[in-house]
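This document starts with one chain, in the form predicted alone, laid out as structure tokens.
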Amino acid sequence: MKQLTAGLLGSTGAVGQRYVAMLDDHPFIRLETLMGGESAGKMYGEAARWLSPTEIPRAAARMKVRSTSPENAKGCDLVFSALPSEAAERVEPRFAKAGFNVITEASARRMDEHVPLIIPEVNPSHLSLLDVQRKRTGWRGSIVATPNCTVTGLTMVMKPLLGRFKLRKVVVTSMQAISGAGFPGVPSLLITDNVIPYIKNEEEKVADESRKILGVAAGGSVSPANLELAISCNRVPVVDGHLETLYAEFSGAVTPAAATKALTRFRGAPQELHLPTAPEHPIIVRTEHDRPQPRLDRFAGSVPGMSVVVGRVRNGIGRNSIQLTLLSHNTIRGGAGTAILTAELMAAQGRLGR
């Protein structure tokens, strides 16, 4: 694969740090430019309040953080964005207009008609929207979005069920880790010894984004999947790892064994292409009665944190329903990891480079 250079917006934040760590020894993507706001002008090792238990990568620590300007990304083949949504809405189009391929985690443009919302195993064909995007905006570059961290694991589990069976209704309750709120996150006096049964706009995002990802891209837009979704989101005192319970109803009969088989066999384009950040098994099904658990399973898989772990697959109310529990690492599979995997897929398709 051709060697690529990348810039990173929002490099000092919690998710930005995941990019720095995961790209440190990447086989063909080299992180060349770190950009930030208040941290601009400082050495990255000084500017970033490093949150990982592993050491900050030596090369990154010695890099100077540059201001958030397309001029400072000159020479980069792509730009990752870990910016907050408000800043992303303002900044990212400037980079796309200047010719950069931007892969963003921000919610600002996820639901835009011509912006692909990508999970590489689930809807790689949606990258075809980029041709229409460039025509309509006049951008020389592009913007590709990755989903809300709760959506990623959920949609990966729904995809093989939708493909194998006639999925029609889903009821989900999430138990979301505090790292999903970014740094410094939820105040300790609110979350310690507590569960907060509300996350602003989260339930709407999960429903809308899931339908778009599972929909069909044609004619320059996406027809959302015809799914009934009922979502309840909760913040819980776990550092990393979003746990979700799922109740699914189908048009016909389904068994736990058949559902387990579909989930276990699920593969996508990243596995077929042997992309470096693609786990061998995107979904791992456990048979113990008390798994998955965030502390035990959030780093599961051949690429730690990139597999979704499913357990407690069992009968629902009738023959046409099942229930299960799923876990995904919200800042790896639900964050930097999916964006990096998207970049690898785009590179394999010849969609990167300037």
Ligand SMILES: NC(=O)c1ccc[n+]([C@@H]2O[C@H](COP(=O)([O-])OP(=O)(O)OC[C@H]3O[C@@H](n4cnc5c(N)ncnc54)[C@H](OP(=O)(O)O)[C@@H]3O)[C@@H](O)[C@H]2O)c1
The other form holds:
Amino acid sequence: MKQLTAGLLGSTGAVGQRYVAMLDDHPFIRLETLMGGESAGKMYGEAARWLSPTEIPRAAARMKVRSTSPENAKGCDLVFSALPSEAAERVEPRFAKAGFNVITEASARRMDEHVPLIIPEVNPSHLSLLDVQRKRTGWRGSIVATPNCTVTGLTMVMKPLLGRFKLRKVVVTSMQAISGAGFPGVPSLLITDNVIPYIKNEEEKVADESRKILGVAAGGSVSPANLELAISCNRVPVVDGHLETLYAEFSGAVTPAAATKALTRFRGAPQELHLPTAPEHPIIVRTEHDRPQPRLDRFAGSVPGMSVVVGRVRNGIGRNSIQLTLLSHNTIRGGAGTAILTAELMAAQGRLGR
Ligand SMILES: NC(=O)c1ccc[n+]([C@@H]2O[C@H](COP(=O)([O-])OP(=O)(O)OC[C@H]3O[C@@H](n4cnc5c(N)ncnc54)[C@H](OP(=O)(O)O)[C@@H]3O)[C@@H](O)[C@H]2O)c1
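Alright, leaving the form predicted alone aside, put up the form predicted together with the ligand.
Next comes the full complex, this chain leading.
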């Protein structure tokens, strides 16, 4: 694959740090420019409060954090954005207008009609929206979004069930890690010894984004999937890894064994194309009674943190439903990893690079 250079917005944050770690030895994407807000002007090694137990990559530690401006990404083939939503809303269109292909984590434009909201294994065909996006906006570059961290694992599990068994109703309860709120996140006095049964705007995002991702892209827009969803989001005292329990109802009979088979066999375009960040098994199904668990399973799979781990697949109510528990790493599969995989897919499709 052709070598690509990338800029990174929001490089010092919880998700930004994952990009820095994951791109350190990437075979064809090289991080050329790290950008920040208040940390601009400092060396990355001193600006980033490194959260991972692995060492901060040496090359990145010695880079100077630049201010957030298209000028500072000059020469880059793409720009990853891990900006908070308000900053993203203002900043990302300036980069797209200046000719950069932006892949963003932020929620600001996920639901815009012409912005593809991508999980490469689930809806790679939605990248076709980019042709209409360029025409409508006049941008030389583009914006592609990746989903909310709770949505990614959820829709990866819903996709094979939707295709195989006509999924129609889903009830989800999430137990979301503290790092999902960024750094410094939820105050320790609120989250220690506690569960907070509310995350602002999260349930709406999970419903809307899931329907868009599982919908059909045609004629420059997406017809959302016709799914009934009931969602409850909770913040729990776990550092990384969102756990979700799922009750899924179908229009016909389904058994736990058949659902397990569909989940285990699920593969997508990244696996077919052997993209470097694609896990061999996007979904891993465990059979023990007490898995998945965040501490034990968040780094599962051939690319650590990129597989969704499912367990407790069992009967629901009657013959037309099942229940299961799923786990996905929120800053890797739910964050930087999915965006990097999207860049790899776009590169394979010839959508990136000069
Ligand atoms: N955490 C997750 O699990 C997760 C998963 C998926 C998506 N997301 C989304 O990813 C984005 C980043 O999340 P995060 O958890 O990494 O947040 P975070 O830890 O708060 O990091 C925010 C980053 O953005 C920079 N920044 C803040 N305001 C800025 C401004 N006005 N101009 C330029 N840079 C600015 C900060 O740089 P300075 O420190 O230099 O100011 C920092 O590098 C958010 O949109 C979030 O919703 C998060």
